[in-house]
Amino acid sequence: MDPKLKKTKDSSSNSANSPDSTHSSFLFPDEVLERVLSLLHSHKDRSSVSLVCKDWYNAERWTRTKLFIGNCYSVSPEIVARRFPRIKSVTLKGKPRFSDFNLVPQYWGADVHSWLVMFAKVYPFLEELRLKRMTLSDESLKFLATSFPGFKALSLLSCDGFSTDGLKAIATHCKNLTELDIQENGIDDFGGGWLSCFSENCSSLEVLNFASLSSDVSFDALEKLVRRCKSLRILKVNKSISLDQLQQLLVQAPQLIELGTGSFQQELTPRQYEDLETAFSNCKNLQTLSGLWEATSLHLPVLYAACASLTFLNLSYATLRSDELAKLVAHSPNLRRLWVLDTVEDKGLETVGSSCPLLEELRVYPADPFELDLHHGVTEAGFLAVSHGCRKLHYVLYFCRQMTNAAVATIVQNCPDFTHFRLCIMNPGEPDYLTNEPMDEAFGAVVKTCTNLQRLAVSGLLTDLTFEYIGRYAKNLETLSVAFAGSSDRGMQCVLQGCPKLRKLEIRDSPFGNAALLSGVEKYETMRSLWMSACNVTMSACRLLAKDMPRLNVEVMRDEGSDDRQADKVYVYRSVAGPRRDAPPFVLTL
């Protein structure tokens, strides 16, 4: 046992035996307490444990090795370093989610470098860093690569500011790397030479994902790397990898459990086709399949032998038709997760309903969100078909152009265990297309029926009644996303007063104003964040909120040429670090 921890425990035990102690019922032998904490892996559970008493707080502090920070400005690197001395793995999130829709101005912040400098001082044993919506430069990646001798895992999701030169530094200096996961980043791609920077002795990789990069890579370097890494479990390549190259990689790594393919647009000789089919059939453990750029019915049959074990099929980059999807899912009876483009249409989703009884998650993305032709895409019919056949469904993200109240009510009756329900009717303010009524009763049915609902995204023509339903029934709701919806401030008042577990509230292009903003004064300190953009909020209301709640950061982003009295974008979040020190001129912290 660590002497610092033992000293803490001994001193706490002495104080607990004093007449002033009120926590004697929580004392355990050191070994028992350590064993209990070692079984807790959830950051939420560990945070709760730390609040039990001073003993448990100190024990949790010394035994925590993994850290999750949902907002990089909610705390400072210095505070983190003082609290937790033994962190080996950090997950750090930066910009608000609406940055994915270009609503957060460029150069807003969330730069990781100050965090890395502090980590180098207090956590030289850091092994894992997972960043989401953070900004990092090539210099930061070089600093990371050279400051932590035992560094093993880097995951970058929706980050920006760096280039493939930074990846070269990671490949060159991180000799024990087990994971390099680059997903959907705003990266300057200067070519695939970075893959050649891995040492010829590098054999430790278990995860390699560069699917979102655009340039050609050195296939010779990639193949040698895959051959050396016998423990490689996840490989996701970009679309520059051809089918015959993919076959060569699969021969070297039949143990893969997750595969992201390259482009499927290549003419194959009969021998190449047979070899590729054999390579897929030898992947006995494959559970996740993605990529499939430009896939067509000509080549899809090579996948069939590997589909039986699939639990996740990500077709969000494959513009498949309904008949092509039908053949794939017919060979995939164990699917739990399915992501598709709306090119599969309702007929394709009908085959999902009849072929995938174990399905738990469905995401349907628009192939072209600006296409106005209503004769393409998916409707309520496809959603209904899935709900009839997939009764275990509990997560849905569904982009469509039309929906009805009756359809949604039937869907949630069929699948009452939804925890995530994100219905995106792409035409703003679209009513029930059969009755021309608002979509209030649809979302009312969702929150009344799905009592375990944690995340909800609403859309379509909505009045305050939708938000009254949410406030009254959505008692486990944690995240609510609203766009182009609502009638008045009363709707948002109902949500803020009625959802006890609400943590994130995201609102854009809606009529909510000052009264809605100020109705959350009692709520915001228990939430992670509030985002409001293109609403009717004024600077005076934001200043009043900041004055009444000094422990909140109230940030206003002004659009060029806007009314000085208007608060165009408002971001409110709790912080123990005070106002951030790196706010650019266009961000006013009140």
The other form holds:
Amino acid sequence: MDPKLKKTKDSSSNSANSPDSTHSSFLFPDEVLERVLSLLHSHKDRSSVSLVCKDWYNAERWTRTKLFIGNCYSVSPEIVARRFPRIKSVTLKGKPRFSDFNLVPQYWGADVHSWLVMFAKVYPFLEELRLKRMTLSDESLKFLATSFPGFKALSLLSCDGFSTDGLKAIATHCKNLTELDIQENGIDDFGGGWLSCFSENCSSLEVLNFASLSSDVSFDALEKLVRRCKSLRILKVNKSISLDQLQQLLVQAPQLIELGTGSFQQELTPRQYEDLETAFSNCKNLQTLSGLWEATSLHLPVLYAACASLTFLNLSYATLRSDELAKLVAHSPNLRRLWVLDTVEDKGLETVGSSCPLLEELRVYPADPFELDLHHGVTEAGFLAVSHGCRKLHYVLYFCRQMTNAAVATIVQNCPDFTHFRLCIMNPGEPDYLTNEPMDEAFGAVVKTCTNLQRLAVSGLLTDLTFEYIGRYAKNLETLSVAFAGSSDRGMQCVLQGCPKLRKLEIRDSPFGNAALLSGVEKYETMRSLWMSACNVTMSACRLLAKDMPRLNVEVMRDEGSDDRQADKVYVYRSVAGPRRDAPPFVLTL
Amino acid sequence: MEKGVAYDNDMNLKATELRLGLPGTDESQKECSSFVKSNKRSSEEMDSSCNEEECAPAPKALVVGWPPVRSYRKNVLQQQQKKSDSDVSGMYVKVSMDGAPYLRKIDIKVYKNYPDLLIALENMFKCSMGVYSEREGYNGSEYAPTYEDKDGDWMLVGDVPWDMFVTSCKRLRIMKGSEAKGLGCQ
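Switch from the form predicted on its own, shown above, to the form predicted together with its partner chain and output its structure.
So here's everything in the complex, that chain up top.
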């Protein structure tokens, strides 16, 4: 710990004991403290700072302008309003992550409206709102658009409950909008008219991402908007924008740093093709490229000139073959992050290994997740090839249909710096396909070798041994995802007892029961949340947990037609706000 | 396919007994009854997601929310899959030319519009068909392209929008210009 900080702590605590309270301000005036603390941005640092002493708690709360709430139910709008008087930016996350995969019923909650009402009262100068897995209605969006005159940035990821009508309100009323980022939401798309709601005076946009919306927008309105907004650095359009339209946009905005193209398939005249090529080569600052829907080898070459500066290439919606990917990555030696579909197959990944030595993050998504035919997609060979060539790899998300313990062991030997290791062998309970053994040793190798591991997702046939390994070695683990794994309560117990930094534990379809759940009684308050679904937990154990730990919210959802005693879905999280007041009838708060 | 569809009625109680014992044996996999519950829900899930796009036939999605792919991505990829599947099948039609000893076959799905198709035909049969005009058809050209539509009628290529043509064209016939004059004057 910084000796200067320690010194101040001692003097402050001395002053707390002595009646002479001017003692600490003589040594360290509030104004100075606040000035220093206003330079702190990480919310984790601020949290630590606020725990030092009362003075520091106060100084911190007055200087915090960015609010991060990882679980919207862990605290209430009222509590937040009382503590932080000067907030300009809010990040709120709502539903448990498994809601992305339809495991949480609709109308579960995480509605942002009550938060917006509080913000309007206490933070009228709110500028930024970033929501993840929250529910918000068009009315909420209209309320947002009209309640905050200085509102600048809206980012919605994996949210639901609203439609393009709500976006109309934002475009119409937020005169100083710099950012509109709409990603992968459950949104009702009633048409692209919202884009035309931006006023002709609007020239402040820096970020515009509507890639996930499907309706056509007025190209004329878009082109004029792009032309006016000279500070635009991120533009991600949707599929309705054709290649020749894209060319016209690029000509207006060669300064772009991140580009998401529209549809990449169109009959082009040679002149149009040339113009497009030129437009791309004039984008000297391009670092991120995405979109590329329906891209084929016919048009990919127009990108080559822009690939040299790329650090992030998101091809996860382009069904590219290995040869198509090979040519692209050959032109992109500076790639740090690459997302692809498994249509590129192992061969494609081999070319990644040989072309992208600086690669740090690789994600391979399944083009046809429900296809069980082993002849498609990627295998351990592709992953191995990347690990040989890309020694700096530290983040991987890999969907495959077969894997071996030996391959994973080699992979982590090649790349020992993994911080995020998410391996999804798509058939539940799939063993090592060569030895027919469980995949325990694979994940054992991961946790033993990768000491900086923060996030782990396991899959395949796994016994308790995997979890013993995790508990014993994964000392920096913060997030663990488990599905169709483990043999008994012992597995979960090992994790709860062994991983000191564990914050999020999500488990589905695994044989962990009451003993496992209750072994974590002391642990859950140090975590953000626990999710257990289709495990062996009963209502009585949940009630016991709820009774023993009043500062935990224990919520149960039951499946239709299941036994009264079974707790089919359990969601446990710490909260200073007490039980939810907005829980729908199917959520039982114990 | 069989693994996921194990209709073992025992609840997860079995799984907590150390029955799963010897790892790696087929039995332990088939008896892993934690899949069962999910199967009950999977049909509901399929129904709800099967409204707009034609979903793949029932058995494909075996377990709710597995593999863990977000709905948005799933939907986008399903649409793309449909598109590419229909592209793969192709639309092969016979092409005959007056005076030629044998017929040819082409995949009209490969072409994006009429000019592309005509150029391809001209190259294939070493003939010239000229430019289409709504009033005059291919008047003045040595040859004119015609096609038989779904109703069995012989039509001049170019009258209807391209997409409509692709779905209604059954076969092509490259007629001598002099014979085609009749068609052009409709």
